[in-house]
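Next up: just one chain, as structure tokens, the form predicted alone.
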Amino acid sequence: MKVTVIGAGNMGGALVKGWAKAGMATCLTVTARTQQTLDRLKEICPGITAMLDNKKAVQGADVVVLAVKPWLVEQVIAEITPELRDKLLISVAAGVRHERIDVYAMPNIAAEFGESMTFVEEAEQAETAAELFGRVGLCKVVPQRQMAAGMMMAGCGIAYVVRFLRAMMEGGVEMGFYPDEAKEIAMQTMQGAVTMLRETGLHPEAAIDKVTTPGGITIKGLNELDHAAFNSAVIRCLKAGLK
């Protein structure tokens, strides 16, 4: 499968790097607005093809992934339409609809490390898209009505999770750790929690019970989160982008 990625910004670049690490480098073509961006990406991902010409880049592809800014989608589609015959066009531009787009997908920037949580909207060729995005993480095919929620949980969710880590880090510094130490501790703790849930299949509440001793210190911290309406704040955060 030959894939052309149009746009090498945060999302397009992450996808190219992730697919290259997954062994697809020689099947990848990427475009960008500047040669400097392309040179940097080629250095990171040996074997990819990089060029400034969108139309030329699309010609030899089986799949075209549109990873440009939302306001550029129509302009780029108009430019490449003559070359799109018999090609699958996937868009990862949030919130933009166009009749020529075959499949809408919403990966996140962890695709660079093979850890994206990607949502693919139900469509005739959704399974082909899901197989492609499955090479850079987990992928779910969902109805259109769930795409926005998926974006909030997994796309925007990267920022929300990192904000929580930053708060843990700041708390660690207040308690006496150096910033780098606090960052390492917070990241390893979160990684350990996620690994435990993944490996055991435990419900998060059951995992909480494992470290919450009656009368102990964990319950005191959990109660402080409840007093601060932590759960409600997270839910409101996720729903804010749906308004």
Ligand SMILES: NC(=O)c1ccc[n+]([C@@H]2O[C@H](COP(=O)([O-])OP(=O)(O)OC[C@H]3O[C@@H](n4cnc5c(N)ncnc54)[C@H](OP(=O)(O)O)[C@@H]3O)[C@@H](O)[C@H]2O)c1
Second form
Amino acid sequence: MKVTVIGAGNMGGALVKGWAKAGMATCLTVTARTQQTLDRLKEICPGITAMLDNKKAVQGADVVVLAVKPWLVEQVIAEITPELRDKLLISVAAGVRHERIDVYAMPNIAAEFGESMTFVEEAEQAETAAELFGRVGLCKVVPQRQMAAGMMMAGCGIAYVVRFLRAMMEGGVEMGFYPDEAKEIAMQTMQGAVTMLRETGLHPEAAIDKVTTPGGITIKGLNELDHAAFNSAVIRCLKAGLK
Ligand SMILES: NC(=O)c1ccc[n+]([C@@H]2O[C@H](COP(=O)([O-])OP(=O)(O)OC[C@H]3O[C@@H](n4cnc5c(N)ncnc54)[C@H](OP(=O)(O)O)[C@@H]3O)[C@@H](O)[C@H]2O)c1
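Let me have the form predicted in complex with the named molecule next, following on from the form predicted alone.
Once more the chain from above appears, this time first in line as the rest of the complex follows.
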């Protein structure tokens, strides 16, 4: 399957790097606004084809992935339409709809490491898109009404999780660790927690019970989080983008 990615920024670049790592480099063509961006990407993924000409880039493709900023979608579709014909057009641009787009997808930048959580909106060709995004992480096909929630939890979610990690780091530094050590400790602790949930299938509260001794120190910290309305803050954070 030949894939052309239009836009090689944070998201498009992450997809290209992820797909290249998954062995697709020679099937990938990528475009950007500047040669500088393409040169940087070519250095990391030497097997890909990179060019500034969107129309030419689309010509040999089976699938075209639009990864430009939302306000450029209309203009880029108008530019490539003569070459698009029956090619599958997937857009990852948040919040923009266009009659020519076949499939809407919402990956996240962990695609670069094969760890994206991607949502693909139900559509005739959703399964083809899901297979493609499945090569760079987990992919769920969902109805349109769940796309915005998916974007908040997984697209934006990367930022929320990292903000929590940074808060842990700051606490660690206040307690005497150097920032690099605190970062490593926070990352390993998060990774351990996720692996435990994955391996055991435990409900998060059951996992919390395992580290919470009655009258012990874990419950003291947990209750502080409750007093600070931590759960409520996270829920409000996720719903903020739906307004
Ligand atoms: N960032 C995320 O976490 C994320 C997650 C999910 C979805 N998205 C969606 O992904 C899209 C891109 O976001 P981003 O964060 O990756 O933006 P970005 O980093 O600014 O990347 C945009 C890319 O588009 C290129 N570009 C601009 N005009 C172009 C044109 N006419 N033809 C071809 N390429 C062109 C830019 O080239 P230059 O580099 O040469 O300027 C740049 O590489 C957005 O619609 C966003 O909603 C982003």
